[in-house]
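A lone chain, given as structure tokens: the form predicted alone.
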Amino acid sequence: MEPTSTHHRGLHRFAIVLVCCVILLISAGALVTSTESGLSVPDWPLSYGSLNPPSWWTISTVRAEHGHRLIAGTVATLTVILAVWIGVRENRRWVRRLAYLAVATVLSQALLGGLTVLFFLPTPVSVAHASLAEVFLCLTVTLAVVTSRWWRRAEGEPATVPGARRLFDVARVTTGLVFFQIFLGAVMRHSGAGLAIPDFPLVFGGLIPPAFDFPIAIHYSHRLGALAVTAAVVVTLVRALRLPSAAAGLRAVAVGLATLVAIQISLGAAVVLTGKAVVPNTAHVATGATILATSLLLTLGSWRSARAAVPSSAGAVRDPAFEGTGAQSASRATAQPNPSGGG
């Protein structure tokens, strides 16, 4: 049975719920690291030999680690449900493949999480686990966006918003910088370099460390990355505010992105000044994930708004986003007749 091509509100809302759960999962993982609870449950995939050890919630470190596992299991289940739902209801082949990739990613993420426990938190595996979580977040955000009514309507009636292409050009760079900054942060956290530079906003009382080793270098790189991300977000915001009133949604997302970055800088300062207190440390990671999701949302939205229909040689309107679906055939069927031909 061929999947239908209409918009499904329930599927889209389910995808949004999944995105929220993924951010919650990343936050729970940050709590595990912040409280140094990664080995509080020493076995995997079971927890103390069972699926749900008795009174696990009474010990704070076990509560953090086992709670993280329960949320991870829930997210994996929701991802499989979404992929099956998309496989049945979605007519765009690339969207179905994206959903299946999300399932493969969350399963790989679970495996990496298990390896971090079984091999006693090796830094490369822990960093890979944290980084893949952000890739998975990007996949779920994309699925939530492309299943929205707005995206489907934009596919059916391609139109170019003035200035959207320029916004897309800077937004995609910003998203890349945010992802790399999160990667640097993961290396810093899991290598124990979070307090390698103990003061803020200065660096050992100056602007450049007087000496470098790996912890200082990665911490300093993370601070420089924060400056790069902030500059990119400012440029992105300026581009978005220049859009016409018809693109008010994109402008609002850009303002939200800039607001989140301002909060994130404050949280980063609090992490250092409080000696990596649990609350600001965990919130810093959670806000970073939210910034990545917001930046990707802006990137996808500006790309879709900048996308114009491309006339084909047959006179039909061709949109590459339709390729691999029945939409291209429908477009050809509705193409205007050749003026030189018969009626």
Second form
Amino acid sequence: MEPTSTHHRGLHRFAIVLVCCVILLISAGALVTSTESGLSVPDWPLSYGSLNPPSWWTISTVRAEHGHRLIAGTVATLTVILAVWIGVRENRRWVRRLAYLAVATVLSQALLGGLTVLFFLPTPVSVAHASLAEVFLCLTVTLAVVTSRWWRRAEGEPATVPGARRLFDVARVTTGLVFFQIFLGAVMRHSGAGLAIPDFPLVFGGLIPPAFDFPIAIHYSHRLGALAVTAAVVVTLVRALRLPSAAAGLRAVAVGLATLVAIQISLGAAVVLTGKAVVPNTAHVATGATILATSLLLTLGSWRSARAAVPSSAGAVRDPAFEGTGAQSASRATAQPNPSGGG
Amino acid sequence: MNKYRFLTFCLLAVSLLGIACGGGGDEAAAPTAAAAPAAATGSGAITGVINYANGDPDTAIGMDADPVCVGLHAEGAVTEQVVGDEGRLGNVFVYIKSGLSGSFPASADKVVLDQQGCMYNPHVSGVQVGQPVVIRNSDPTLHNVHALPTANAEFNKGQPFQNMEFEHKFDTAEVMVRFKCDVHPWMNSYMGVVSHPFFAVSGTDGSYSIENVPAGTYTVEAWHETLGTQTMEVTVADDAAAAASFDFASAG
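Switching forms now, from the form predicted alone to the form predicted in complex with the partner chain, please provide the structure.
Next comes the full complex, this chain leading.
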């Protein structure tokens, strides 16, 4: 049994800011690969032996790589601040552990970024760097969600949303498919297979490549993955739209997810048809990360809506802010003691 | 249990840091020990002209990535892949590919690869295994020097300030080693690393001359960045120049 601490609006908003920064960081990383600037700063952790290499802002390639590093440093700092904040304010042990895991992940991610530079962008390391970025994004999204007032309020409510369980069942599969699709995209990107199939929507004028090698196979897999994700998102959307009006938030998230997928398919086509032009190539990665965050949000939301509420006998303390009239008190949250000591 | 997990994590982190710190190290290695006795140079020569039919003009380089580079080329800059007077081809690396016996000590003369005007100078060059190569930044902007050999060790070093330089020696013969600048993607240079001093690079008039060649029969190869390679059997006599001209043509 876990006690419920009061919601802390500032902490939740800080977590949302961090999520936005992580998506910005992933976008900056995509710009690095799209402009092939990954080795334009040859050393690490410093850049040309300093924290502020000369004229870095005026040279586009160095601006992309060094800018990515600066954003990464900012994100790492924000993550540590969030973890400390959660460590002080949050009495759910699993949330605290999640925050500490986020710190460990962002530091590991920085190390992978350094290794891929020092070893001249080996594909496995670069793919690991790209994939761990998405794992880190998922961690920050989760922290933002579970520190929200809605999440804490749902913990104290006995009723579940009809149909939420069915939505959760498909949403979690969708999230898994999206992550795997991003992984395939990272392998394709870092093995230089982005144009291995030069036409779109057909494949060498047909539906199946006439011959297979690794670049064609990974590119083709990414296209098939897009079909699978699209199908999963459609099913998710249908189930979300069947939820009662009380779950309008979940329905809106599902509509947003479907919209993002439509944009993403267009961007994927643009990447191929423009010969990997920088703007669509970068936007494709950024949108992919946003899709993953949105799908995870829907998964967590449907899970919370379907989950049986924590009995009040568990020691839950209802925050007046939850009643909709005491928002001010929410920002003065005080951590509750954790009598069970467990999470 | 938690203590062991923490210890394992620390060990893993230290190991990865160790790998990271070692990854960008100085790769310059001692020259390969000569197994064969030192051979003497000769009095012959190999001379010739590189001809080029249906030449493709070099194309303009967009240097917008760095305003300093734009400022250094008020009249614009063009690629150096195909340079030469009418019907001739420069920047062709010509060397004795096989037929030599013995070993040839590396020259102590330094080969300079300069970065001038956001271009590598020279665009094509040659060096002996173990001969010092000085790589210099003469530009008022930063460069990185990224060598992409396949037989030697790859390296990538930054030169953020003007007049910085470092020295490097290749320890294995390799034709060609490509250099690139990731900051300025148009910057490329090619260096032929051979185990002997019998090589030359054609000038804009297409001519080249390899001096002090011992008498003998050799396979001579001519390498060009985009047009590929050609080989020719050449017999060299003492105190005479053997002619070896090559005719290149673009596929188009």
